[in-house]
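Presented as C-alpha cells, the chain that follows is alone, the form predicted on its own.
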Amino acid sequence: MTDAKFLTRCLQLANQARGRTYPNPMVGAVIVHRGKIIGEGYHKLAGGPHAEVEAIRSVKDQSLLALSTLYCSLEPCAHHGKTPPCCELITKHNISRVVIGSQDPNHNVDGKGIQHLRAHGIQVDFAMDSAPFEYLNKEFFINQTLLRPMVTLKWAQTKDGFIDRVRSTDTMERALQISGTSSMLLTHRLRSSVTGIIISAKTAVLDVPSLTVRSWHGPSPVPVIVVGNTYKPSISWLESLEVSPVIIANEPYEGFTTVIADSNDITFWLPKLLEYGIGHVLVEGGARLLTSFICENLDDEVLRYTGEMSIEKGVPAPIYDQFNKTTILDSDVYEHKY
C-alpha cells in the first residue's frame, strides 16, 4: 500500500505536463526517505530534463539518496538521446531500490533500464497494476507498438440518430448545432490536447470550419483534410487555416503538406502522419469518415453526444456500442470509450 502511495503521486506529477511532453512520455519521480517524500519532479517538457532528474536534483541532502527509494511512473531510460540515461544518474547516487509503475515500451529503452540498474546491484520492483500507468501515456505506448497515432472518435447525434440534415453545396445550409454549451467546452479541451485533427473535404466544403481551440487555453491542432473524389477543399480556405493542414489525397496540392494516398486506404496514410509529429488524432467528421475508422477497428477512444432534438429523417450517425462510461452534460447524453 505504501509504494501504491508514492505511485500515485508520480501519476500526478506526471499529469502535469499534459499536451508538452509530445513526442516523449509524461513521466513522474518521488523520492522517498524513511517514509516521507524528500524528492519529487516531472518531464516538463519534451527535450528537457527527464522526471528523475528533476527528483534528484531536488534533494537537499543529496546524501540520503542512497538510503533512499525512488517511485517513477515509467521505466527510466538507459540511453542516449537529447540527455543522458537516467539509469547512469541513479546508479551514481547509489539509490537502493527502484519502484517502476510501467515498462517503457520504446525499443530503445523496453527492459534495457531495470536490466542496467539489476546489473548495478540496485532493487527493482514494480506497481501491482501497472493498467493506469500505461494509460496515463496511452498515446505514446500506442505510438510505440503500433506505430500510428492514437485515434479519438468525436461526433453528436439527435436522439433519434442523426447526425445532420442532408445538405448539399447547392444549398449550404449551416450544420446542425445538436449538442449544448458544455459539450462544445469538452470538444474544446479535447481539442487542445491532441496534435492533430481530422475531417473529410466534403464537410470541410459544407461546414467552412475553422477547426480551432477557441473555447478553451492551448494550442490548436493541425488539421488533416481527407480528400476523395467528390469534393474539394478551395485554396482560400485551406490558406484562411490557423495551422497549416495536411493533406490527404490522390494528388498533390501545390504550397501544403500532401500525404499521396487512396482516401479509403486509412491503414496506408495514418501511419505517416506521426512523421509530421501528429500522435494523436481526433476525428470529427462527416459519418462516412467516422465509420470507416469504426470498421478498421481504428478506435482507441470514443466520445458521442446525444442531443434532445429528433429530426426524423437526415444523415445517418455512426453505429456504436461500445461505450463504457455515461454521463450528461446539461441536456445532453454523454458516452465515453476509453
Ligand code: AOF
The other form holds:
Amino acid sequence: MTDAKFLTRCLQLANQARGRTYPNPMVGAVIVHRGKIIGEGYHKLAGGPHAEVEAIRSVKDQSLLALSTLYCSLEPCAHHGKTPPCCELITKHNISRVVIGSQDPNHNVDGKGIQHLRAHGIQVDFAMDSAPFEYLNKEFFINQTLLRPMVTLKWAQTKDGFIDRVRSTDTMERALQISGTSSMLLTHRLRSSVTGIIISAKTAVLDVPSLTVRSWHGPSPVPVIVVGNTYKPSISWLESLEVSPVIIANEPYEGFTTVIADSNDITFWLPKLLEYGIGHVLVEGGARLLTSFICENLDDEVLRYTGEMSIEKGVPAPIYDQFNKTTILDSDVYEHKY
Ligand code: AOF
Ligand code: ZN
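Next block, the form predicted in complex with the ligand, ref. the form predicted on its own:
Below is the entire complex, every chain and molecule, led by the chain shown above.
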C-alpha cells in the first residue's frame, strides 16, 4: 500500500514533463527514508539528467541515502547514453531498496538495470500492476518495441454513420461540421500532444485545413500528407502551412521533405516518420485512410465523436467497435479506445 502511494507520486512527477521528453520517456523518482519523502525528481527534457539523478541530487542529507528506498516509474538505466548509467549512481550511494513501476523496453536496458542492482546486493521490487506505468509512456513503449510511431485515429460521424457529405473539387463545398465545441477543444488538445498529424491528399484538397493547434496551447504537429494517384495537394497550400510538412508520395516534391513510398504501404512509410522526430501521429482522415490504418491494426488509440445530426447519404465512416469508454460531451457521444 505504501509502495503504491510513492509510485503514484512518481507518475505525477513524470507527467510534469509531458510533451518535452521525446524520444526519451517521462520518468519520475522519489526517495523515501523512514516513510518520509526526502527527495524527488523527474526527467525534465530529452538529453537532460534522468529522474533518478534529479531525485538523488535533491536529497539534503546524502548520508540518509544508504538507509532509503528509491521509487522510480521506470527501471533505472544501465547504459552509457547521453548521461552515465543511473544504476551506478544508485550503487555508489548504496541505496538499500529500489521499487520499479515498469521495466524499460529500451534494448540497452531491458532488465539489465534490475540485474545490475541485484548483483550489487540491492533489494529490487516491482509495482503490483505495471499497466499505469506502461500507459504513462505508451508512445515510448511502442516506439521502442514496434519501431514505429504510436497511432491515434480520430473522426466525427453523424448519427447515421457518415463522416461527411460526398463532395468534389468542382463545388468546393465546405466540410460538414458534425461535432460540437467541447469535442473541438479536445481535438486541439490532442493535436498539441502529438508530433505528427496525418491526412490524405484528398482531405487536404477538399478541406484546405491549417492543421494547427488552436483553442489550446502547445506546438502544432508536423503535417504528414499522404498522396495517392488521384489528388495532389497544391504547392501554395503546402507552403502556407505553419509547420513544414512531410509528404508521402511516389515522386519528390521539390523543396519539401518527401518520403518516396506507395501511399497504400503504410507499414513501410510509417516507421520512417520516427526519423523526422515524429513518435506519435494523429490520423484525421479521410475515411479511406482511417480504414487502412484500422485494417493494419494500427489503432493504438481511437477517438470517435458521434453527433446528433443524420444526413441519410454521404461518405460512410470507418467501421470500428473496440471502444472501452463512452462519455457524453455536449450533444456528442464521445467514445475512446486506449
Ligand atoms: C530518460 N530519463 O529519467 C530515465 C531514462 O540518451 P539518454 O542517456 O538520456 O538515455 C535515454 C534512455 O535512458 C531512455 O531511452 C531510457 O531507456 C533510459 N531511462 N531516460 O530520458 C530518465 N530513467
Ligand atoms: Zn538513467
